[in-house]
Amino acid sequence: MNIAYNFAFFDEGSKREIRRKTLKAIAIPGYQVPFASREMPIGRGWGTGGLQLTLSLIGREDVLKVIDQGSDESVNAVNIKKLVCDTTGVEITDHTSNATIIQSRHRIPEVPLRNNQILVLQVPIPEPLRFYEPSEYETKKLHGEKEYSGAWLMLFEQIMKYGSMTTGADHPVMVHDRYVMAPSPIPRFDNPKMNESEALILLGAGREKKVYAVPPYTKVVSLDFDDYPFQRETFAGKCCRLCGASDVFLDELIDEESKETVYQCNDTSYCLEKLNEDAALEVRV
């Protein structure tokens, strides 16, 4: 393939620097490591974090898969997809088994993975205390005195007002009993994913200049009350209208013909990859 630039986009020396940081963020679990975030041809706030990790790492033999909310197709991730394809000339695949690389926003595949597969998360926010500390100063000095009664006190506010905690996404969590991290705004659902996965999480704030990471088997357990024990999302009783599945985050939806509620997989993949091989069962039988 003829391309005008650099393999992956960036200079060597930007790759290497990036590399750099990212090893030192895998060697110490859930430390937020500052790194010098490049200019992107895309905006900050739609993946640069994510996107920048994934084009210092990728390799001529990976496999990418990039997902956005569930989707494969989302525009953001068919731009995300367009661009590592085009610098690269990497193989794309919507299969989470296939991909040696995934780039995510805002949820962890259903597929479990591998310990031969990274899983790269687009991160907003890094900062888990920003909602009650503004000043960098402070938080870094929270962090390294391990001073983190606000972010409890912030999930006691919304059992005293609400009975229940509140965190709709990027619900905190202890990685290796000594760092509180962001998980991006993964739903509280895939939380427990995180915790001793076999695959290598990376997780990137372009616009924060932020880079940490969760190591393969680590432990990393949701903030919560030994009387109001952390909670997922729950479907019970509930189960995708398309391929069955009810054991998976599902999206509710307006059903246009008879305007009733209905369930969908967030997984657009996954959803996909069940109903194949439900078709394939019903062939052999």
Contents of the next structure:
Amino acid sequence: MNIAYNFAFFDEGSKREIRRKTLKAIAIPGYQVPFASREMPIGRGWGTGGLQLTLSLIGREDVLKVIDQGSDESVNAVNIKKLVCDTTGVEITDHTSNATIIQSRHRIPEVPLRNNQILVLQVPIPEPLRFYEPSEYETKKLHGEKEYSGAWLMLFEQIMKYGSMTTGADHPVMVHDRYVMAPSPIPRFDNPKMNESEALILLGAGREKKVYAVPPYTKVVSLDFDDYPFQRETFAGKCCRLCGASDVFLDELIDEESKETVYQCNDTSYCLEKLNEDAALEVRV
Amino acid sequence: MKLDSVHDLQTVYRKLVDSTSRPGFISDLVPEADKLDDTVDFSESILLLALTLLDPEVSFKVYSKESHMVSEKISTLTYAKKKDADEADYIFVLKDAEEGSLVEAIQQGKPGTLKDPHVSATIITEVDRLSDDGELLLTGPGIQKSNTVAVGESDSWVEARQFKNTEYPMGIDLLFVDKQHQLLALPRTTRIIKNRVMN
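Structure of the form predicted in complex with its partner chain, given the form predicted alone:
Full assembly next; the chain just shown is listed first.
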């Protein structure tokens, strides 16, 4: 632990500011609360929103897990873990079920979250209406008036052009029947996990200076049309080549040698846990 | 003061997060409040929340018989600005405040605007005893089916709060602490139904 810094890197004033805004965000589900977004030793757009939330929350008793696109070991995840660990000395884990705070980029873990865990998501573009309306002044007004034709129009245009909704990730959701919210670029596969979640979900956008939240047991509905219902990505008939899991989000890979398409769990710690379980069973047998 | 302004206030904040994200869940501030022994002459849990949330960037208002003394103490410790109820970010209603102060605070507190609903007052009230078994039935985000609580206060604030929060997302958020340093949060999304058996 590096004692040259305050516990959890920030000075107490910065933490207090993020904390005040986070509490307002929890009180108004889906509403983007502007916050100061302090300078960080990593670049804006590299997970500073999530990191600031994590640093404002974390205490000595916490166990932290950081994932980046499902992986515990990618550069981004490793560096965020190092920064938090160096300035707090908290325990780090790969096991989703052992963590009290899970910071994630682009995924909600496969292992169902519990009520004593907090999921922190890193958000690049928190404004679901941004592609439709570039002005922040205008989008704030649209949210105030609950005027969300633009969000549906974007989905409608995709259907007109391509025959289906083509949001690969970040499919907009309606939170508590009031705010349309960007769920961060999680795949559509993960959207239903936000609905009536056991765990509190906090979302932070460092570059755009916004924090927002989905409290536990809150209605989160992915936007869709009666004749074009929302659909998750399907992996019917496919399974992970390592652990054999079939009801999870799979990465599509091309085997360099055989040029065959293969599939593998995107959530690496889930895959590893499953492999270890299977291996333990084999040893017992 | 034995209170550690880094670690103890972090645990207070996490309890605030727990209680706010799960309305009806009562958190226990005793471990932190005990560290404030004999340094304050008003509620320790009120002071804990002030230390956790207040600094020069925000303003506050105190309803109490001793409002001058309490305000001075809070502003000395946090450097937060004193303001009138209709402008304050945080409003403290202490147990010894005049009858009807909570209702007045709710009516006066700023509700934010449709564009900026977060620029709204948080009202922190001290009551005799909080309990998770009572006649107020809570539903809304953060609550799986329903929770019940009792705050041991006359109920007129329930209607005042409901009226104030009619135009959601505008509204005020309530925090309650009791003499045993228990903490309850009722954010603006929580619906309260008085669950009384009719005689």
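The shown structure was predicted, so the numbers you read here are calculated from the model rather than taken from an experiment. Numbering follows the first chain given and starts at 1. What we label the rigid core is the largest C-alpha set whose atoms superpose within 1.5 Å from one form to the other.
C-alpha of Ser258 moved at least 2 Å between these two forms on rigid core: Superposed on the core, Ser258 moves its C-alpha 2 Å or more between these two forms.
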